[in-house]
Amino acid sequence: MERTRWYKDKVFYQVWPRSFKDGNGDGLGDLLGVYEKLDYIKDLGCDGIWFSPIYPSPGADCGYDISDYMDIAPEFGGMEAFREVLEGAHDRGMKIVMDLVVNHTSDEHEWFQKSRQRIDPYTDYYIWRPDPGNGKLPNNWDSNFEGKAWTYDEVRGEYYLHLFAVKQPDLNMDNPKVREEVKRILRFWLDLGVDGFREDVITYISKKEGLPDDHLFPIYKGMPQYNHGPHVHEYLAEFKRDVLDHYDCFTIAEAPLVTPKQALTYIREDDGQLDMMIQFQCMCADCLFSDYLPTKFHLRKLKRAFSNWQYRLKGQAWNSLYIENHDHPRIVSRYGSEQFREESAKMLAVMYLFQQGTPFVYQGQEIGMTNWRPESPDMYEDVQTRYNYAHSNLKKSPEQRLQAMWRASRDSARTLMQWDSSENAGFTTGKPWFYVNGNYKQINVAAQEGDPDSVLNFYRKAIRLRKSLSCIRHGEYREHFPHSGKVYMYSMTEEMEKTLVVCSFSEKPLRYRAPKGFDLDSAELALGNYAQPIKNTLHPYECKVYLWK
């Protein structure tokens, strides 16, 4: 079957299922709730849904620790509910993308339970090493979530590798039997009608032979030995050749610390193994590598990241565009301003939606949800947050450490979706599994539906405008005034049609000028976030999209 490139014309909506909408009143978001909101997602302008994991899982990492890859967790409604959502989405012309998490499983997966007992063929499904003795570990690698990357298993009498939580043992992808299992998983969901996969930390699946110590990285030790490992392209090409090429589907890879040059070895359209890549550089304008290493926000750093990917991938590969997902705090609280919440939420939407690529909108982003600030660290659910609170910045007071979590925690983006001003923000009629942000009575879908100037309706206008412009899909990106630390300005140009996007990151009014060749007097101001824009002046966090046809 020919694999088409339909994903280039889509806008995806990411659903974090347990916090999106509870359809049966048990307090946990589920697929019945998603089904109820399919028209809402469609009306937003999104014609694809990416589901974070909805498989059976013990929940050590909110579903990214999977115990059965070929089923839907009963708490989400089981397979019957999933089929209804899949059919309902397809009936609306929408695509469904699943999360593929095959770097690791849950330690409660049948494969791991049999591997620790050395039951064939599962004995070498995971990465085991004997105890070196003398209190040493097999190597000096760190896990991304909980301390060192090795845990001793009493049943097997050996250490197993886990690059993430202790309950997330890494699969041994060098074992061809494991790769056959991955192909079975892919075929199962594609045969069911799923349209593609977001592949979780897929660049980690091949570890350097011998698992040598890492003497390069001061933190996240080991990453140079497993990120973009020796066989990763070979294994991904095998999955593509044996399975993916036989379906009209698409794949998007999560790839921490990837550069455009590295990305092209995965996603180049003439010979790549994947279709798109989720890079992290656009999320590092206020941190070093990780949200837990915060810095001051630098607009020039943000602009360099977006522009670098636009320039380097042009004509060779396709960009993914995002500013929020389940792994990062809310963007208004990071790159925008809670004081100018509506203005900055709209500006940030324009900032990324009019570039070339496939946009992703994360639930709640479209109404300008903000970071959650719990009163106690015990209120956090996320394994990474809990570990960082307990082990980082120990010289600081508990209050200071809690403030650091407010800024960095993934749980800031995992609070309940704010549907209305009723109890629990309209998420559930039962007792919710998690917390709702205290500002839900002011910030919610119902309040914004009838307000033509709301963040929600602005997103609808912006997505509609984006889809109407050929120059966004086919045009040439160019950044203007790259040295400005207050304004992000770029154009998309295709023959007779072009746009100029102007975004202010300042809380004070600014003067600006158009670049040479862009006569604002002959342009249509197609979109903006102030009712009375002033030529050559930007209000706080103002955005303007100029159009020439």
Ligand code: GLC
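Only residues modelled in both forms are compared. The term rigid core refers to the maximal set of C-alpha atoms that superpose within 1.5 Å between the two forms. Positions refer to the first chain, counted from 1. Just so it is clear, the model here is predicted, and its values are computed rather than measured. Compared with the form predicted in complex with alpha-D-glucopyranose:
Core-superposed comparison between these two forms places the only run of three or more consecutive residues whose CA atoms all shift by 2 angstroms or more at 397-399.
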Second form
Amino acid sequence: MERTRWYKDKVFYQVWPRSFKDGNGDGLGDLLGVYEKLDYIKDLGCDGIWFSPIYPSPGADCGYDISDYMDIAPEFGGMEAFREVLEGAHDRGMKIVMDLVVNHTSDEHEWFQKSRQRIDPYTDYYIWRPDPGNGKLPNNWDSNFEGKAWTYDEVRGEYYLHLFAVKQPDLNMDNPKVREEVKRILRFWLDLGVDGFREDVITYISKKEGLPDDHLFPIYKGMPQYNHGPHVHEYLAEFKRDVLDHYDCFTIAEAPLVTPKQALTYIREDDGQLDMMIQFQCMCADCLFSDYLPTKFHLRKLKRAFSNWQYRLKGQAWNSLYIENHDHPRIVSRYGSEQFREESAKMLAVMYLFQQGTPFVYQGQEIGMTNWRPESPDMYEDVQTRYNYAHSNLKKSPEQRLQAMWRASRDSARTLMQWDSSENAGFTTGKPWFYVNGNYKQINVAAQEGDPDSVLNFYRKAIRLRKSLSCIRHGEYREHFPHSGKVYMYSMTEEMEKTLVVCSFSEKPLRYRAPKGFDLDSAELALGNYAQPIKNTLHPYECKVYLWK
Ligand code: GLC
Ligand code: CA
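Can you return the structure of this protein in the form predicted in complex with alpha-D-glucopyranose rather than the form predicted on its own?
Let's see the whole complex now, leading with the same chain.
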């Protein structure tokens, strides 16, 4: 099957289904709700949708703990609703990408239930170790979410490995039968017509032989022993050869801490096993490795991250571009400014949308949603947030502890989508499963629809402009004035067409000049976020897209 690499011309919208739109009034977002909003997504200029998991799941990690890979959860509308959404999307020229979560399953998956009872062929589907005794664990690894990475199972009388929550046991990918299961899952969805997969923490699937202790990492202990493990390339190549190569589909892999150099070993176009990677460096301009280790925001770090990926992948592999998803707090509250919310939301859009790669927009990002501020820690739902709250900042005041969660929690960006100013932001007619951000009366889709200067209409314009420019798809990226700590400036240059993007990250007005070879007087100012732009001056959080053609 010839691979057309259609994903290079797409802009994806990420749906986190629980909070997107409730279609049947039971308080939980669902596929009926998505179906109603297909035109909204399309009008935004997005022609692909990535669904966070919609499979049956006990919900210990909001769907990332799957108990049946070949079905759609009844609360989301089941298979029937999914088929309608798939067809509705395809009719509109949109692609559908599913989340493939195969590093781990739910502990309620039939495989795990049988494995703990040593019923074949499931006995070795997971990573079991005998009890070393004396209160010791099989090794010193941490889980990413809930303390140590091992939990004792009374039924089997052994420990199982879980790199995430206790209810997310890791699969034993070294077992060829498990890899056959993965291939069955891939084929099942591809045969149904889905167009690709976002592969959850896929760089973790091969653990170092013997599961040795880790003496390198002070936190997330164990990561060097399972991230980019010994057989990861081999297993991914097997999935590609046996399944993916037979469809014109695409894959995007979530890859914590990956560098461009490592990424190229996975996604080089001539010999890669995958098509794109979700890197985390662009999410670490105000933290170290994790949102839970906050630092001040450093624009230079952000620019270095984006530029590095642009330069290093050029001509060899394809970037994915994002500034928000369901695992991070809202970008306006992080890299932008809630005080200059509209300006900074628009500026951040321009900052990443005019680079080379396939952009992703996370629900609510397009209206400039901000971090949710709960009144009490009990209101948090997310397993990672709850654990972190209970175990960190213990000496700080209650306000400081809540503030730390506001800054880091995934729930900051998982509140209900703000559709209008009616009760519960128009998300549901029933009792919602989760909270709505108190600012929904000001910030919502309906209010922004009719306002030509809204963040929403700005996103529409920006995406339309991006799609009309060949230099974004084919041109050469170059960063200018990389030492500036206030302005991010880059150009995309093709023979007959070039752009210069100028973004201010300052709350104060600034002066700037164009780099050599860019004569602003001969350019068209194709997009900006101020009604009255002034030459060589930037208002707070102003952005400008200059175009020559
Ligand atoms: C990925 C997902 C995240 C999930 C975790 C475990 O990081 O994006 O939401 O909790 O994997 O599956
Ligand atoms: Ca519902």
